[in-house]
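Presented below, as structure tokens, is a lone chain in the form predicted alone.
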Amino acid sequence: MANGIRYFVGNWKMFGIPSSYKILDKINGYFIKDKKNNKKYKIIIAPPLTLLQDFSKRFKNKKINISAQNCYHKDNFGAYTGNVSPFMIKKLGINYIIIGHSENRASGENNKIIKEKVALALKNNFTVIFCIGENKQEKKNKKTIKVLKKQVSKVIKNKYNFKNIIIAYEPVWSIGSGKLPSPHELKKNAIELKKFLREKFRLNYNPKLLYGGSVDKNSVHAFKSIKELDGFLIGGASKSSKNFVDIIKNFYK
């Protein structure tokens, strides 16, 4: 069962300009006022690379944590035009990073590249939000768990400290589609996945597991009873302070 802090992680994708900090100001304001629940959850927002430095400074002493959306699979400095290493991102004061998102996988990232990114992110003391998920065909063929196990096994090494890794289960067929797994199906997948992670990595605690894919104020209410989930990775709804706050409100309603 999931214990302790819940995570509400907003992935802005290709969205946001410098003045978009106002969205985070409103979310931060809600968090401060939510004295009844705000010790139970953590807010993490992943803006695009162009905003990382400004947002990292602006929210350094506030309640919102800033995450990177991705990094390059080589570290330090090098002749890699247009790319940014984990080392460079870390120097901006960023502590979280999303790796393995299905949109990046669809653009050509394979397990080998993702494995390198995770290794370098952990080396630079990030907490990695590692995305896994099956596509429509794999779900139809009842291969969901098999696919998830393979994605984890190909990337995560046994020597890693799992306390620095958050698994984000994002069914590819659900992202941006409005289609959702049933609470029963999601609970079953969460239980199986956590059991696999505990056994494979010999953990005497439960790893952190988020759900992502068409998360909004309605779906979060349907999933709040799934104790195996430690939170949510939120896409489109995180670009609006009202929609994002409504997700938190509905979870604790």
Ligand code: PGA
The other form holds:
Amino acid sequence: MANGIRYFVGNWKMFGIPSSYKILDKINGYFIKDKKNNKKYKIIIAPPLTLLQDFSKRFKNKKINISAQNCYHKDNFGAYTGNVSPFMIKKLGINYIIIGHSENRASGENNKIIKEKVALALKNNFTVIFCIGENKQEKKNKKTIKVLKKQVSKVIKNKYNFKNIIIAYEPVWSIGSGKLPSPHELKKNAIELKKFLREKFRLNYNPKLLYGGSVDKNSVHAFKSIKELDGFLIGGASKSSKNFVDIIKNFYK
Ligand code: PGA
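Since we've got the form predicted alone here, give me the form predicted in complex with the named molecule too.
What follows is the entire complex, opening with the chain shown before.
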């Protein structure tokens, strides 16, 4: 069961310019006003690389945590034109990083690269938001759980501390499509996945699990009864303060 803190994570993808901090100002304002519930959740926003340094400074002592969306699979400095290492991102004061997003997998990231990224991110003391999810065909063939287990097993080492890893279950067919798993199906997958993680990594606590894929103020309503979920990874609806805040409002309604 997820009785702990809930996570509302916004993934801006390729969105945002310097003045977009105003969106976060509004979300931060809502959090401060939401005295009834704001001890129950955490807000994390992942803007593009170009905004990380500025946003990290601006929101340092505020209620919004800033996350990176990805990093390169080599650390420190090196001859890798156009890339940024986990070490460099960490130096900006960032504590969270998304790794393994299906959009990055689709553009060539394989398990080996993702494994390296997770290892380096943990070494640099990040909390990793590790994305996994089945595609349409795999779902059709009833391979969902098998795929999720494999994606975890290929990347997460037994020695890792799961307190620094948040799993984000994002069915690829649901991302940006408006298509959602049924609450029943999602609950079943969440239970099975958490059980697998507890057993495989010998955890005496529940690992954190987010759901991502077409989450908005309506779908969150359907999913809020799923106690096994510790929160949501939100793409499209995180680019507007109103849409993002409405998700939180509806979750606690
Ligand atoms: P979406 O994206 O909410 O726009 O479906 C989710 C994600 O890709 O993390």
